[in-house]
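Let's start with one chain on its own, the form predicted on its own, as structure tokens.
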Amino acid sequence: MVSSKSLHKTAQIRLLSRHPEVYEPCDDSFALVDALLADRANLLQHKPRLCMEVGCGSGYVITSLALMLGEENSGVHYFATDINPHAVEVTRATLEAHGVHAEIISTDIASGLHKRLAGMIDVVVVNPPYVPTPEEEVGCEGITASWAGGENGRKVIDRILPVVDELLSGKGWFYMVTLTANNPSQICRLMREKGYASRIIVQRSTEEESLHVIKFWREDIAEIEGARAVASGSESWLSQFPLKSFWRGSTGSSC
């Protein structure tokens, strides 16, 4: 829910709660409420009930989604999950600090909730630990965790998968940010095979990687999304690597 102390569409650096062992915003955080703000018009239409951040860190992007949803879709939940205890804390801190609020849970991914909550959820957002990084790395305490993906950066973002499959409504939306190194073209065809059609919100490169924020939808009630992205003559965005331009963000772009 939100209160009349919100004025911005996202959330106030100045306001986030702070820790050092919980991930602050980067480039990455950005690029999911950047590809969360292009789609807007489509999410305040859509009039989402419920809606989750998995990881939800310094709570920057689960702020912002109240936020920018906001007084027009009065009623809507939000949940908070993320397994370090210090971002728990921090999310909470910085959801109070800009007037909203969210169930806020400490525990793996959604385990104890993803039964409850099975086909409840409108919106899933997932800023995944997606570094590829040595094995024995994923999972650990504290900040390591944030980012530490395994073989491929995959480890946890397989695990999140079938978990947001479970969760999300025959409605729901589900916004991942993922990085080349991922392989995004397989975790397309892995949720196409689930029954979701998918497109990239917004893509962006740096010397050092190549961000994409990919949205994914359940093909049957999609038909006229899919539609107009046919009719858009949009390429298959795998004809886009590499990326060539400095922090290039695009949208409609079809997995």
The other form holds:
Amino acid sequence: MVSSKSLHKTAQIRLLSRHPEVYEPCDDSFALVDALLADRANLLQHKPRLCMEVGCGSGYVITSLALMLGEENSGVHYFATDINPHAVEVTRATLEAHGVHAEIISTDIASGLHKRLAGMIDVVVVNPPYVPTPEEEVGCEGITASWAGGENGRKVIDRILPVVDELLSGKGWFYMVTLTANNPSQICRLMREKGYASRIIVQRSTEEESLHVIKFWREDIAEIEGARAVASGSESWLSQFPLKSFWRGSTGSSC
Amino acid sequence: MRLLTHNMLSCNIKGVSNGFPLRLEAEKWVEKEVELNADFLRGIFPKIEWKALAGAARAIGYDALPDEADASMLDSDDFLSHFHHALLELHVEEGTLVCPETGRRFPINKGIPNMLLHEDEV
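Cool, the form predicted on its own is there; where's the form predicted in complex with the partner chain?
Let's see the whole complex now, leading with the same chain.
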């Protein structure tokens, strides 16, 4: 496993564990890992101590994060949660196959962890269930929980946001996949009210959906006011949202 | 499940106010060597509930941790290595976490604690 650790900075598909009731890595997972890779130099410089993935599914993302940031010897530790009991098993096997470690907890979002870990997590990554569905499909058992997002696909996202706000340390960064139907500009506004700046790290369109990976970080009030003043002269990138068709690098503008 | 995680878990049942620390009943545990990183240990130390860590370590037969600890001890290499071993190298594979207030039992299987609640507990 040592060789695979040193050669690869993301999890390998052939080493992934699988289960019929667990979401396999797809465009959204790849977009999230690509966003982390695009921001890897910043992440390494950021020197996170504790990282967490909410909704780890196959383990593809948390394994990739551990591979690209390094582990214990660099003083980084990882937590991964999932509400699907099959998913935590699959994540465990995927991590093991890559020779990396994360602490896995079977739970809803970060229930049972968020009190003690409040203000301690430096990096949170989430590929949430964002697909618009009938409300009754949200939180169903098995694989449905990995995608069913209720009205506008926001049902679970809107529960995740305040928990992430609680978990993140002062220097915490938060990466989340969203779909255009989730109204990402409104998510950014919600987070801004909590004191977060945000930026699109990856934007990708497929025939069915347009995905964005957004990075959030706490910004002090002065900076936010400054950014507002700068943005007031022109429409923000939000108005251009559907027009950008492929992905842009880490130089994307602030929202 | 490392004892770091045990130290961060509390009972999540609605209405429980005294849900920490969860009592550890370990049936199977293993030791896995991890490289010691003193900066990590010094950084995380203020966030650790020491009595909960020492108690959990004792529950799996590791009694090298003092009953109480303060930051000045972080200068000692012996202390750091014991702290490191308890926090990161002891993995509970099978066992149970028990809520101190309600007695609710949360199983640990294959190293993964299950904090999922029943509908009437949320």
